[in-house]
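In the form predicted alone, a lone chain appears below as structure tokens.
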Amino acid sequence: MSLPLTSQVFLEVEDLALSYGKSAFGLAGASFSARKGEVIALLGPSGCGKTTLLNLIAGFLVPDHGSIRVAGRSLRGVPPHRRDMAMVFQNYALFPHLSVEKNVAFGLEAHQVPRQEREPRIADALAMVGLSDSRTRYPRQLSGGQQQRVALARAMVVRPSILLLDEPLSNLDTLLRKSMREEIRQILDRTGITAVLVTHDQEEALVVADRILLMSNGKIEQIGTPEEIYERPRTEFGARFMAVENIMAGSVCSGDTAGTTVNTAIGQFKCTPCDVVTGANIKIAVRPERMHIVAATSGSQSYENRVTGRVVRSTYHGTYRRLLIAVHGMELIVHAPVSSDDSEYSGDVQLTWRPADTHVLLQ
């Protein structure tokens, strides 16, 4: 059973800044919030900033400016060892030498838990994390999923008030990565803490995070439920990132709140609702699962946007097919469904899809 989020803001990072040199910033203005219970992701590229920020959460680095408070309580000038946190790392920093339980009871030790206390948290976090039976093995003797799930024993056994996870399933292979994220999210929904993950796993952040921040360059490019940021992106970077393979440039014919109708170089499309003005230039974007392919000789029922094309290509992606539609000189994707007759996946179809589906992105 998870534990309820509550409307208390539990961490606030405000206009957190680091530069590395005059020209390389690392972190440029960051600020978010997150309630007690919260399971915040700072999801983008190599380099776009996320590590660097819960760096500076955790202590081991100081902001040139900007702030961090934890339940009301400002972090300045707080030594990593006293913020009341713990970390997973990527390569999960086992002590090769110490067993399974002298791993987790390494934490206890160094918070001064007292002797007493000791065993009864280390078997809680041994059977939270399913290794109540490998106390005595040593991580050599260990999965990588294992010595994941002993990393985490090892955070959590401290009891802090915020988790930090540092990309933690990147060196798993995708099956046990899948697995674990669940079992993850499951952990931290039974103990109701606050947690901060990076990752720049796409899919990753959207099954383990309650709000996700994408970030890029050194900013916050949106920040959002896993749904926003998957569904509703802001920007053409995040849609990109996001994996929105159509973005298409247009103007602006009209717009209230009803919707916006936006000219492109392949027809007109009516969109979601906008502030923008007649005539400005935008771009617009559309996921490749949300568009369909009906055969373009047929009657069958269309949405509203719709153009004609022919398929240049189609490859089998198991779930979906992917297809390659040229339109006008432009090209589309589409994930469409696989069929027992894929036969109306090839030459001329018309490809359609709702305004509701059709995003204008922000320059």
Contents of the next structure:
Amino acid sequence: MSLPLTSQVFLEVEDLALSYGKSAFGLAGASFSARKGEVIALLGPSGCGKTTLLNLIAGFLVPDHGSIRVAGRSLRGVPPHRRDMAMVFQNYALFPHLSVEKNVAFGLEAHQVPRQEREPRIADALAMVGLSDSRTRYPRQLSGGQQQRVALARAMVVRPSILLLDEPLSNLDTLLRKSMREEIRQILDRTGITAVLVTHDQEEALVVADRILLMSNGKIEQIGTPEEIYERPRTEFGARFMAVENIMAGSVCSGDTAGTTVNTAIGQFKCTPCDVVTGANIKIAVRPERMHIVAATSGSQSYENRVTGRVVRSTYHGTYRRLLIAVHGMELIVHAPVSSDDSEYSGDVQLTWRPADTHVLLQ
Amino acid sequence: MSLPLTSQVFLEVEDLALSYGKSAFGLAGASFSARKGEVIALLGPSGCGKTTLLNLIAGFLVPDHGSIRVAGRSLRGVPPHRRDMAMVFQNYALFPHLSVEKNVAFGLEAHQVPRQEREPRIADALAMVGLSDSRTRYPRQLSGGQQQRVALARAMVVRPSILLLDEPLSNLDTLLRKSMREEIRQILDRTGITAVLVTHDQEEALVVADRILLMSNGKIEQIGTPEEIYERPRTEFGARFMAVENIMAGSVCSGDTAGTTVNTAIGQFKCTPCDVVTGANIKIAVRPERMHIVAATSGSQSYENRVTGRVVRSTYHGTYRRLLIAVHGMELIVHAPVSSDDSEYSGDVQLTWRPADTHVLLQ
Amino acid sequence: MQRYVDKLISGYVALLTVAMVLPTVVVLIASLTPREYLAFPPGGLSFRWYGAVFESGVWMSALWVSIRIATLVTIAALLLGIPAALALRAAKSRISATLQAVFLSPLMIPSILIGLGLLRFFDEMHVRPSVATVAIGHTLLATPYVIRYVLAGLAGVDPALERAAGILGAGKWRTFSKVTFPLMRHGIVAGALFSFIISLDDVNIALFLSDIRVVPFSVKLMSHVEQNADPLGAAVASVLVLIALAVLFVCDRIAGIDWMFGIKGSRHE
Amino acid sequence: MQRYVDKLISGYVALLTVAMVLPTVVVLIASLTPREYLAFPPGGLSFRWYGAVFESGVWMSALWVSIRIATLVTIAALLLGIPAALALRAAKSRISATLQAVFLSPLMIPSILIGLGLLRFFDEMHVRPSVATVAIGHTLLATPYVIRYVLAGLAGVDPALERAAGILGAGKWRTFSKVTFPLMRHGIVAGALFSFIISLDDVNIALFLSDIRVVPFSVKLMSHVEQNADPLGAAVASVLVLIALAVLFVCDRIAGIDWMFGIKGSRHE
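Form predicted together with its partner chain, following the form predicted alone:
Whole complex next, starting from this chain.
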């Protein structure tokens, strides 16, 4: 699953494992690599091993086997304080007895940065997160969002070779979380730093990362760009986790490089091409917002895959309307655009979606 | 701001106030009412007074002035245990020394429900939340989601006249939060209970509530249905909180019942009608997903409001692409659908949006 | 390196453990000597001196006095300390901090002074030494411990749980008996345990507030060992330890002792 | 109704407060009598008996012995207790709970027994009574308190803070001195305070481990008040209280005493 080694590879993790019991959650042989400046997200539900993997990279945990290399140098036996990394913690972990500037200065002192160099770097770091005015305040005097910024400044000021972020936004309000993730993305872009982000939030991973490692049960399920992870989930777990809510069991009818045809309980559908033998039992997945409603009576634009159903429930979500549609005893979820006339989303409707949006999942 | 009194009004809150200092966050004269079976969401950022309002309704706090009536009866001086309500707490507040069934039985015993009636009601409540198999387990043996369900069952089993929910989903993972809010909505619908939900999550309020009270700084900013709150924010705070990210200052050019025309730094736009005198300085707001991109060269469908700009940044969000577009020194945010050819979202683009999506905000 | 440090720490901890239990073990072993004088090593094994304690009417009546006093003290300290702790918890934090300082001040005051002060006070009031006067003295000593332990127990009771009970229909009394009390039980048991043992072990206060007709066990032990170096004193001291262990065992049955020794949290967290 | 309950509680708390400080106040006032005998009310106001204490070479040398012992005890208890607490914190929770029980067991053991046990031990070793023997006895008594308070102090130090220091480039020593130590300071100061005062106030152990050439202040006080009812004893006891208050004041300057009295958390939470 690791990328081919190129001259650009900076962080290499190979077959890293820690058995359950040594950490709260185990990890079974994870391998991946990151290029210099790349932002990697470790994405998965709680207990999937993503935080364990981060703590292994940081050196807080010692692996049973496997290796971590940064710029070709193995980190075996290297304690955290010699790894030249920095970390933003979930609860920020700001030093409560130190002021904001002392918090930021901590890493510079620990790295024995010359005294005259410290002041401008502290000023830069605080300016970067917009907290130049709060230098002398203490963490308890700051809001959650401000504490988050201090934690980021404290980590960035040491100019680490790798920045680790452990659910950095999970303690913030929805609105603040959305704006902070944009900000973090910009700061990472601007500084060109290599970063590893742990998150359980799909959108956070999509927005912040260059590449996503989707994890489950201590294993890496899929590695890919945000687009790949979102658009082309490979496993049922991946599909469910990325909110592909319509998953149907079926058997392969026929298949070639142009596409696969699958028989399901509610009809025959064209899917993306895949190497599955005819007759194999598989599952196919379609994202709710990729299913489109055509009022049963009208003759408007429709795609190759089509079924007829009945709207059972409709909930308003602002940007879209979430419809539960009964199709021959199966229930499909459709996210339909909010229109001024919602009456078209009731009674009998026709559903249609593209073969390109119909993914065959690995068992 | 309160609804007209009708025979259906069940919960009436009138001019309820508590000064800052008596509670962590004050409340300044809140009034609203709820019909029997209605679900009200108190929505706002942390510190807006929403939890204070909920605690006043529960009787945990005593107001400085104002009144709360349920079915016409004033609750002044009535202690929490005589208010015939139930509550789901943010951290669930399950009794750690009692098993799941004892937790659920607690309210029945407190209300002196006859012994032979308790057992079927406990069984029903646990079946409702799908935890019939976990009766004898203890809260610490349950996952967060299961604890949440027990808290819900414990509250519902007493058949309260009003159910209070204090950020019931904020401690859950994103995916679980999404499925639990659907489930809560269904349980509320099925039981026809009157409920007040506190939340800071916009989408949670939209999905669960019949009506939303948008709060800020201890005051109610706007009361309305999810559609009204989402589609027609009335104040700048409301617009920003509901993620209407494009807010422009301008002055009124002309206006009649058909619409208002407003002059801004980047052009003249048609807006929804409003009673503002010509020449007045106002702000207008447009939601990012209601602005549409038309490639500058093409001649495809466009609306009355139009500007030309340049794509500065583009981030992938899965369901949409978030574009930062520079227009004459101003920056607009557009959420554009993800298309197979993203090249149209770069360089110079034309933006267009409907007058109906252009809201004039109250100052 | 890490392993080396771990071994060093283990060794250190082992050494400290030995030092801590050494005096107790020495006395326990010495009390088993068959000889006429206190010997270590004991040079034999016999329960002869225990027999001497349990067959002596004077020692047994002293033990009976001590147990009566300790029981009274435990009850009184709980009756005073639990409401005080509940009041401190409910009070505003500033007032509460001040009152806690006042209530816990006896921990800082020499017990001789408490004995001396109460002696003067009872003299003024013309109250004669009795089981009750000693018990009053010990209660002053024990109540701060009860307050401290009950407050620690209450610290583990999330106020949201009491609110939850309230909104579910439970009045103040039901909330206390069904929610608060079961969750703070450990604190009460720990307070009771310490009250009992403090009373049992005290010499300084009892010396002032008792007289020749009321001699608690530990006072008699003190005056015995001041004048004699025979193994009887060791046997009596060992009896005190055994009583303490018995009380500890009972408390463990009720609430689990791991909690009492602090820090690592109650089983319900 | 609620108001009535509040008043009742206030009254109760006031009464308990009076009861708690009563003995101390009685002795302090009685010590100010100008008369030849211990009188309450004192019937006048005079520092005559304090003068008698401070002018007496015997009393002053006893005080000096006590202060030397208490200082030694404080240092020794901190040196033993702090590493033990750090080790207990690092240990797995099951081992840690067991060891905590062992370390804190002296709280449960009669101090007479500790004195008796050490007396036997030193006799075997042919160690003669000295300032050091008393200090060793008191250290056994004080170390559990240090462990307890330091553990409580450490409980407020989030391990994530130490990880944060580590990943920011701080080695073990820098992490301890810049993060762990400042955050647990209160616990150390509280442990030191209690060690000092326990040593100053103890009679039971000192009685066994001292002899006629080494008489601590509190032992001399005890034997004085056993034989005399003059106001000198009250004055001496008051001096002990004043020393305790002075130490408390110093500790407050260093770390804030509100923390010591427990429960309401450190200022850094």
